[in-house]
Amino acid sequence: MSRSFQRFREVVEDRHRYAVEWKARGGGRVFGYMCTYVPEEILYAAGILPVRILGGHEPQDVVEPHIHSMYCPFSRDVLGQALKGRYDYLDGVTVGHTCIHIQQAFESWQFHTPASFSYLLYVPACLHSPHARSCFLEEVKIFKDALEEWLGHTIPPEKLERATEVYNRNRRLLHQLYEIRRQDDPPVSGSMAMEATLASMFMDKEEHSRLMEDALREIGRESNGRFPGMRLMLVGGENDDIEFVRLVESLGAAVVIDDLCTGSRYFWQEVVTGADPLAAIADRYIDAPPCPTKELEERRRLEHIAKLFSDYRAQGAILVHQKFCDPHQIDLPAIQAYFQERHIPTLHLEFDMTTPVGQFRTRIEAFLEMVQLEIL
């Protein structure tokens, strides 16, 4: 493995010492938030480091009082990382409105572990809705006023230009990562991508966006070594759990791509600056590709699904979601049906805190079967 891929691993998997360290380093602030629908450029602008906030993957024992047990793993691990004081260097934590499960943790999370900054953005439940642009904008406006207000001075258009410049630069460095995974033989594996991108959510973007420029150059000097087989999609929500990537990818299938918010929608839109850089922000999370919990009526995502599955040339999928989690569920037979439609494999999972190894590679490996019958 490269420095560059090293150093993803190394920083994903110790998380908090990164930004402990950056805040030592610089002084600096740092924020967590809980989904990919804040705006990170605002807090970037204002000389803050945005991580986000994922689960330990490990079984909770301080959520019961604080959280409804059939609320989905995610928000239940989340609270629990807070709870146990994993997250106790934040200055702020900001979370956009998508569902009751992440609200509810939010809620809890300021009530019980309380920083000194903390904001609900509301971020419109209908996105193809013809109103929901100009109020999202008016939202971000009043989450930046709010910001500045606790900050003690203002954040200039030309501070959030800047932002949005070192965003759509990284935003780019992780498309040419995807690109490379379209190969035949991609020198760089499913869980190889999903490092490089989850580091990219907790690191400075600047120190990121360098490490990525030499990962590429290294890439090209570097082969896998192994077969690739079969070519699969990972599609779901939150699914940050690396271990279970390795598991498919070491019974003999190669993860190309997916439509995770951990992982391709994290990135995929780049902001369209403009005369106003406010609004060309906004803008940005009003078009990226939709989380199941912001499309009502139609279904934008099943476009972006499958030219996704084209362009990498995918030959099944697998559907994975949190127990429990409503919004998902709901979108999970659109998908199959389409898919079905169209013989396409698919494997439906059903995710909880800790990854059911045993049982996992049991199906995924019957699922492989039947991906190669298929080909055949």
Second form
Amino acid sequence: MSRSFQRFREVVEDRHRYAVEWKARGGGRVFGYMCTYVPEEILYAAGILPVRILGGHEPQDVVEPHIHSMYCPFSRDVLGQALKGRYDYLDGVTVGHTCIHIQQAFESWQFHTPASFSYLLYVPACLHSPHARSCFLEEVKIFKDALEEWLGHTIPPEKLERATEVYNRNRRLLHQLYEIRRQDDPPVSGSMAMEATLASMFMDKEEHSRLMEDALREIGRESNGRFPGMRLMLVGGENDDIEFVRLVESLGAAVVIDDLCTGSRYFWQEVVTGADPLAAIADRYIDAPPCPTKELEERRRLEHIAKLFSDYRAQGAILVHQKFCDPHQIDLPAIQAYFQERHIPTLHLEFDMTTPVGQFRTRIEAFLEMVQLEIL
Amino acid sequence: MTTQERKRTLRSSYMGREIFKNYWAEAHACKEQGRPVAWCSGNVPVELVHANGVYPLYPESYSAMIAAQKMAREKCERAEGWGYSMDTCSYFRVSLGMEDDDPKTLPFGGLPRPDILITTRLICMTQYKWWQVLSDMWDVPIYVVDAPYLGLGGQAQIQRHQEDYFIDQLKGLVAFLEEHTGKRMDQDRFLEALALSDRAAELWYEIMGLRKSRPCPVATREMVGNVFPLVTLLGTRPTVDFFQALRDEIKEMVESGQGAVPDERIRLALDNIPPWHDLAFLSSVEERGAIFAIENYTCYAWGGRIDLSDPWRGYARKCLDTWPAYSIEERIQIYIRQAQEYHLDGYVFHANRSCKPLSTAQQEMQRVLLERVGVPGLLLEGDHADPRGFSPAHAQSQLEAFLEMLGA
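For the form predicted together with the partner chain instead of the form predicted on its own, what are the coordinates?
Below is the entire complex, every chain and molecule, led by the chain shown above.
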């Protein structure tokens, strides 16, 4: 594995250390954010390092008195990490409103271990509503005002523009990495792509982009030379389980594309720059491929999934989501039906943060055999 | 005794029962007469639906009735067979699971198919995903009333642009309704619907206030039935008439010192939607001189006063101010006040697998209520419609132990 990918892995595995060292180096502030609807560009423009709060994947026994077991394991894991002090170094915590599970994790976090700056940003659910853009822009303005008040200085438009450039560049580089996976024999595996994408959520974007450029050069030189196996797509919600992707790929498959909020959904949409830098940033979050909580009428999500599936010439799909994730659970039959009508095999798996993914082995093996039969 | 046959404390509750029966029967009559029928999810701004002459039908209320008639399990299992997880809301599964049923086997001949679908983000997220499924299944036009999540309480107030956004959503709903009726909304009818809704809420709050009395004139089990018009028929005259009769009778009881339970000793509050499949569970405490005197389901979920001097803004504020919009701290503050005003000895928190918006932060509330005002709480796992999510024997023994601890 190349040095850049090694670094991505290190950061993902030791994300707290990265953030603490980053802070020590420049004396900047670090904010945690949940879900993918917080306009990070604004934080970055303020000199803040935004780090996404993802799974800790360690067994814990601290959340039971705070959040019911019928809430998704991911939201419980998030709260558990806060209660165990894993994120004590954060100066702020924010969430862009999506589902009730993460909302409670955020509110209980705020209730028990309040950060110096704590903010729940409302994001319209009806993104197609003619008024959603203006409403969200207003929410974003108020968020920026609150942040400026806390910082004690304003965030000038030039800094927003600069942050937008930095973020867009990083999005383009991740796109390029994904693009390579369209090849017949993708030199970059699904687990490598996932590590690179996750690392982007934890790292200073400029540093990450430099590593990405190196990584893209290195990939160009090396070919892994192995039979890629079945080409698969991952579809679903919060899934940062790299072990799972490694397992799938060790069984004779290649994950070539995904529609996950921890994967392509995170970076797919660029900010289309315009006269008002803040409005351009806000619009980006309205136009990004949606989470099921942001899709209420027409099925934009399904259309997007279908396009990715075909563009990346996938042959089967693994549908994953957290247990108890009702928005994904209710979308599931529609997605299954879509694939079924096209005779595309799917495997549905429910995740728990601490279940060893090895227990899925038999089901994945059986699924891959089926995919093979379908495509022969 | 079955749910239907049980004797009610109040004469006027039978009036509510009639409203309930007529409501379902009239839906079929509307359909036959060609009047548009809308399937609405809970907290849809129903006054607008009535004001536009569209008949609002509530599948969630229907699912609750199916559960009360002990018919929910098979419906849930059928929906699960179609791929909908057992973790999703049981109102949703029950409703979907009736799709292939012969309407004759269902109470009131089932629900007529909707001409339009209306839902909202106001209180939960299952509703709008559910309505999306319905819209797909039947190819019926849908309108979603989006609403800001507010986290109200303390410094957090509804902001002007949030109100504006919601008003735009309401006006969008009017346009949607007008499109399907082919008629412009009559402004006078709209204002009258708001006035009737406000009057109903005023009476309802008065009724809730009367329940602070010792002894308590009417218990939770009866009031979760009487709340029905506040859910479905806000903005209509019969609702006001019914609540007026209810208020008068309750007031009379309070003035003459009559209580629903003879020798009332322990006063409880219920948090969350009741387990509709086992309402007898709620009245079982009465044998021990205990009463469920109040419940958040009837106080903070439906209805609300409207500032009629500024109708659209007043209406928007009323709709936005609802329990799921409250922060954890606000919920705690409400319960601290409630515990004192209603002289409560304990809280029963129904940890309802099927309603996450109302189950949020129950443990936080349970702990803080004990710490700050010394009122203990019992957390019971259950489900509002799926009987498989609730173990009656286990719940009963937990409840009895709790009552013993409270000295019943």
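The structure presented is a predicted model; accordingly, all values stated were derived computationally and were not measured. For clarity, a rigid core is taken as the largest C-alpha set superposing within 1.5 Å between two forms. Numbering follows the first chain given and starts at 1.
> Core superposed first: is there a CA shift of 2 Å or greater at Ala24 between these two forms?
Ala24 C-alpha, core-superposed: shift of less than 2 Å.
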